[in-house]
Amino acid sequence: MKRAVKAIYPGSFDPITNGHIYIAERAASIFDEVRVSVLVNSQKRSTFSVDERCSMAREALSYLPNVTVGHFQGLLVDYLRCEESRVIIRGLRAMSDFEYEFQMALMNRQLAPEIETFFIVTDPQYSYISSSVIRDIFQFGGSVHDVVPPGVFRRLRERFPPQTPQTPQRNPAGEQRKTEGGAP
């Protein structure tokens, strides 16, 4: 009897966006399980709580019959052999994010080398994608709604109620700045 391979897709999700979605759809389709963990890190402060990052990722996921949601606090392979999986799920956008990813997956090989990393390329449409990016632009009133579901869209208006358009400040043309001894 063969054993079904459960993979875990770890990340803050703070909140979810759609290349975290593909990312989950690509290991919903190689792998039997793919347990999507909300990482509890209490050394960074996020903008939804944990249990409000999990609602939204089981919202977004629902779709996805092989895809469940949890949470997880402390070292990601301590967690694998809780959840009895060998397989870590990361998403790569960039080079960058390669480097990073890569020196993580060499750290998690030296604490359990049974654990194996898999590497998903996003969708190029999702590669300039971030969480934080996503906060950030929302928050000057910029237009989020196609890169994340609509749950996520709905919290995010909830979160941070719409204000009125702020004109951005700048130095009007050929006004220079004074140095203390009068020069330019």
Second form
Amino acid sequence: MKRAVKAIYPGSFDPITNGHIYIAERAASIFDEVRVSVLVNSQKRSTFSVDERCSMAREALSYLPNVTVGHFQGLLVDYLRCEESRVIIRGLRAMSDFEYEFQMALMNRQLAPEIETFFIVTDPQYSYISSSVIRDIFQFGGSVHDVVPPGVFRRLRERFPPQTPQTPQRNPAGEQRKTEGGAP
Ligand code: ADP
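Compare with the form predicted on its own: the form predicted in complex with adenosine-5'-diphosphate (ADP):
Expanding to the full complex; the earlier chain stays at the top.
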């Protein structure tokens, strides 16, 4: 009997974006099972906790029956061996992603020759989207609702509540001078 092929899609997903979802969806149309795997990295400060990142990803991907969500720490290849998977999925947005991804793929092959990295090219509409860009745009009041799933948009709003616009500060000394009949 043919064995089901499970692919691991690792990343920070801090938070998951429509670009990530596009890659997961395409991977799910090719592989029997795709496990979106949130990296627990104690060295890197993240905006959302691992549990939050997993639950946002789980909610956003619930429409794909062969996609599951989990988390891992340590070496990716060790995690793949635990999960009995030989396939890593990574997304490519631009040439700038390629250099880093190529290096990681070669390193992983060195560590575990039986594991293959597959790259899926993004849709042009998502090529400029990254989790960090979304966080920055949102914090400065820009619109991101069309590039993240609704659950992520909700959590971004909770994490970064909209600032009430500041009333411009009046300068009492300047006001005083005016009433004294000075020059405007
Ligand atoms: P990492 O910290 O491992 O780069 P990310 O969450 O930023 O984790 O990305 C996980 C994977 O998803 C990477 O392969 C990245 O290139 C890919 N990715 C991120 N954003 C997009 C996007 N907009 N379109 C396609 N792939 C993307």
